[in-house]
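Single chain ahead, written as structure tokens, the form predicted on its own.
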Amino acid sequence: MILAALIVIPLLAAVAVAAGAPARLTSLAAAVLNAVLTVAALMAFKTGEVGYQLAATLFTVLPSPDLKLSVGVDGLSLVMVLLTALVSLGAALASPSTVARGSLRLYHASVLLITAGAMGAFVSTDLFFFYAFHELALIPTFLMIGLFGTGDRRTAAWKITIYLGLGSLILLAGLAALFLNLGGTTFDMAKLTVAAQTTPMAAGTQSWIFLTLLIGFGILISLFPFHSWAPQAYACAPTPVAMLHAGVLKKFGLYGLLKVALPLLPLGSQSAWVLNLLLFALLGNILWIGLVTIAQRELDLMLGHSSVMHMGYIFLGIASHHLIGLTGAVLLMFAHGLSIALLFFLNGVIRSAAGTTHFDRFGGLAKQAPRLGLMFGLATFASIGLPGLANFSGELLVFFGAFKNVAAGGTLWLPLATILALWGVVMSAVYGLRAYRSIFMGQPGANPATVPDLTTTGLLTALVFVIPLLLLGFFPNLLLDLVRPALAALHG
């Protein structure tokens, strides 16, 4: 029942906070306990075995069609659980003990509900609850941006609500079509996979359902051209919400493509016209949004656009349809989740102290805040794919996987897209290093903003992300050994 506890603990903590329990202490205790349980799940997991482990059925909703609240993890979902536990712990440490407006209890209860929804989505083995738990996490996200955000928070809240609401409806339509075309008798994802393999749908049907899922998931992920909600939402969101959404919830769509769309619709995902559309869209993420990111002069907007840009690399790994590229995509999902959450945490520290994130207001900050400068430098180096950090390994595998697909007889458009995508690495270095230079190096400007150094708690929060980024940078097989058997079983 470890996996069920990962959902129940933040839910109970949210209820306790709403009932009057100490908000910050309760949310932090729940995050620590979930982190401990995640470690226990990792220790109990048998690496190399195929199929769901630690599985349990909590209750049956309907006997026909088969609808159950059931949980279980394979290597792919366990990696996402680990990411959720780490980012949730960092978000709990970053959450304030007081808020300038609104209810502190609502603030912490909302963060806990986002965590519970993310955990539920990744451990669910039922297609209905996989979708429902993600929707549970979205509702408090909208509220948090509108009530506790900064800047033009109401506009950002409405924009993200409209975009992600539309994306969720399109996704629901695609999942319903998938369910009905696979017999309409069960929501169990393992049984649906068997049904898709034994009685596959016609290629044309698969293509249209896959395109519907790609658009639905793509809006949630901020796939070009459905991306414009993300930068403003992240720039206006409270720090823990930006950390959780950019670091974890955005990965739900990518996880759904890997876990549901590709294995259940193999012919549709490899349809030439669908693949060409995906390649065009991911190049929009990398090249177009990369140029837009370079043009930014405020840190929070730069980070929001960079998060959108880096989704293109993960889509490239998925488009490769090769085990090397797919494992690289998962490693990059995990690494990006940690690095962007760390960057948004440090952005929150700077914004809270200075009241601005505009580059012109800073300079030479490394002298007055050396620990902040060190952590920001490591996060930036991870984000731009510096060797020795986990993002580099993920990006390298994605590129190798794309070229391996061509060697195996894949589409010839893929190497062209891969070559063009390589320019994104240069763009990342340009905007990442420029931001670091503008804020932490050189001399202060005419009206400099002052920022105190990281506190002990702040340094501990940063280390929650830095340690696994360094560890997987040197030993990526710690994660790849978990993921590879699950991906091989799902995608052949």
The other form holds:
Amino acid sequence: MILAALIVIPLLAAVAVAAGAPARLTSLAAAVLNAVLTVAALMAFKTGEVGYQLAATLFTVLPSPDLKLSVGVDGLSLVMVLLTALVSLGAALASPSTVARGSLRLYHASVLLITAGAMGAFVSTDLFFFYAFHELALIPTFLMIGLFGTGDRRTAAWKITIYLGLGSLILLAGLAALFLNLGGTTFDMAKLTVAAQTTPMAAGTQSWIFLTLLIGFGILISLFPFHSWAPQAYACAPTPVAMLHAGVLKKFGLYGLLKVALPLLPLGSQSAWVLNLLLFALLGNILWIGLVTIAQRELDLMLGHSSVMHMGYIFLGIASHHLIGLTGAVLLMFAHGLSIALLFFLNGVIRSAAGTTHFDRFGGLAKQAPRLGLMFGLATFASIGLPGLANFSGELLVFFGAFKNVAAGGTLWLPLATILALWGVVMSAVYGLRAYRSIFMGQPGANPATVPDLTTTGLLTALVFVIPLLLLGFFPNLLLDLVRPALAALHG
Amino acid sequence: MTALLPATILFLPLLAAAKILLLPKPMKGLAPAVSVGSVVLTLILSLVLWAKTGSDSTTVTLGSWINLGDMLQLNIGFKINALATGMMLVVTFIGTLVHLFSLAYMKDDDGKARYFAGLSLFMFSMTGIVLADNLAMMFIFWELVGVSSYLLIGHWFEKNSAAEAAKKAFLTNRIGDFGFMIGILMLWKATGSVTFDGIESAVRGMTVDPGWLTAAILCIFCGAVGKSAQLPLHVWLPDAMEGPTPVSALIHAATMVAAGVYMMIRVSFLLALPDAATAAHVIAWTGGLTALFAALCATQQNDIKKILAYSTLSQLGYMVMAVGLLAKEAAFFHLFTHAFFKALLFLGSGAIIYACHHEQDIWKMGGLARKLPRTTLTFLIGTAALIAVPFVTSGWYSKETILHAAHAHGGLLFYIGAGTAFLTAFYMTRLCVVAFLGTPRAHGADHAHEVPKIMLLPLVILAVPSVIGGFSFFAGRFLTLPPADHDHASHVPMIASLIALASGVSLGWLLYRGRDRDPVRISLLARKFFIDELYASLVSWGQDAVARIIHYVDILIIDGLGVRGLSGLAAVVGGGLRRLQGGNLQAYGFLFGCGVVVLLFIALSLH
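Having looked at the form predicted on its own, could you now put up the form predicted in complex with the partner chain?
Shown next: the complete complex, the earlier chain at its head.
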């Protein structure tokens, strides 16, 4: 019942906020409660056991075809639940107690709905609810960008709505095709996996369905060239929404690829032409968007682009089709979720104080705001993949995995792609350190923007992200031990 | 041996750094004590480690860092042998003296706590490199020394020049590390291992494709090119002099920059393979050319720290050349002696700069021999070792072994080495004559006073190994000396060194004695062959211009066409609803509704 509570608590809190409960307090209480429950789930979870744990069926929608609201976690989904709990805690801490326009109740209720949707998507063991919960999280996301965003928020909201709406539809088509081709009798993901193994589809069918899913999920993940919605949306989004979407919701697509597309379509995901397309696309994420990120002069747009770029590494881990690379991809999903949420949080602190994030308006900020400087420095170091922070461990495994599998195919294309992707590590350092240099180091510009240092709450919010990033940087096995059995079971 | 002792040596400085970071504000004054305490302890423990190890070689594992079963095991483990313990003594000995020197040098600095935390972080990272038993762990600490170097170069981060220098150092090293990582992956793929012992036994037992091996070695070498500032990635080191001078002494002269050489010595079993001859050749030439190039640049610099920085580049070039000539003992011997006399010279320059009220231009000094007699004496001892005054200085012995190796190898590299020796004698004579003799040429030098004792003490201590560090009774205890082959050794290298020394010193003396301005003006050398300018334009016209173009293409084509196409589609889909309130949300709600309905419809129709 722990897992059901993870969905129900934010839902109830949203209703309570809408009904008049004190908004910030209620959402904070819900986030804390969810974090505690997640820890309880982690402790109840038995590492190394295959299959869903803490499983429960809450409600049967249809007996045949088998459609029910049921929850359960394996190591992979548990990691995503932990990510959601941490980011939503940070987002709740970062949510304001007053808003300049619109209703504070709506604001907090929306953040809670996003959390509930994300939790639901990761704990659902039923394909239908896996999809539906994600949709539930998207609607308040669009709403909040449109209502509470900054800058050209209407255009941004419109763009992300169309883009992700279309992505969801393509995804839906792919999932429907998958469902029908696997017998059309059940939405239960475990049973679907068995069906995929006992009565495998033809390789050609698999390839086409996989491609559909790849495009559908890909749009949600901002796979090149379907990325252009992301930077602007994040730049305009209110801080908690940018944190939750870039940190958690974007990982839904990757989770879907690992949990649904790869295991159910083993031949399709490894067919040469699909793999080649994916490699081109992910190199687009890393090299093309890497260069675009270097060209940015505003922090929020730079962060948005960098988050698009980093998806490339996770895709590389997936494309490696090797357990080392897949494990690295999951570690990187988790680490990136935390580091980008932290960066968007700090970006929000800077933007709300200075009214701008343009590099030219800042300089030497570490002097007046040392805590902010330290936290931003740690987040930047995490994001550019420095050892000691979790992102590095993930990237390293991705590179090992992708480089390894080359030998099997006898082609040098995957190692070559790995080497090209490695150049991205240099590009990340270029834009990351340039941003830090412009904002926090050097002399204040001619027209300096002032930013106060992090408050105690602000410091606490940052620590929600920094502590796990450091912990997993030093002890990545903590997470790998959870993930590896689950991935091994899914990907044989 | 258990992993306890090396693990303590490794993590003690990290604890010190963490402790300083977590000290509450009113107690930040304790930071120097914490940092100095940890470095003194690690020095003592390193001595114990060295005494216990002797000439044994052991590998101990502390624990698993990444455990993916039989697919991949990356451990935190230590390969402890004479090379590692000798290097640890160099690092902790000079580290201790630099910490002591910093107590005085950084006394009034606002960011003192941050500075000492950075030094401790550096000691942690450097220890990791030295003790690592595998390439992955070495890479981790390799990056971490880069971080501490970044933090310390940028210590005075409000200064634009310091901020730029820190960034440049990090980015240049990242380019080297890009190659290093590829090299690690290639070796792992070829041998299935990342540990030094595992790789060594694998390459002994089978043949790796020669092309693959050569590429792997050269990729690994890229890491050394970055860290040890060899051509063409040397540009960061002179700029790194923006950091506080004790940092220049410890990190950018004696230890971290030597890590590239150390790493290549750790993997020198690869270079000894018959198929690695080409790679070794490339490495030797990279070192030789760097030695010559940097010595040429040093002859026309005016900033005392810049002269010493180019001198460091040049000496590192000697070491790299020795590695490429398969004379790893000679390389480490020179690394060992150079660490002492170059740390001495840098700390000496720090004392001079401190005494001259932060003046770094040698042309604004003059007559310092009378004002700062003790500092001058120690500086001259360091200079004597650097220019290899025969028989009585450490530098003479170690440089001789490298020149012997180059001579035995034959070819042009020997002449490059001898020419560099001549240039070294010349530019150091220039520095000393201009700074110490004559009369003060500026206010700062005129009012210079001898530095406090706590700054003088490390200079005096360092002067001792700068003299005796090359004698076999001393050096032989800490490292494996190159095999002496007196019977067959040619006298050519020794004669060449003596000629180089005598002519270099004489030329410097004749040209610069009694001068108030530089009589030689060679802008190609003063501007360092315009390589910085070349790189700056490559970055702004290459990377940045391309980035801007791609940025616009991304907006115009991908975003423009993509979104325009999509909005057309959405206009059709959501057109009716849009009219209600011009709302995108309704359109989305419609799409979402469609999705759920379609899926339910499929499910129900099967029911």
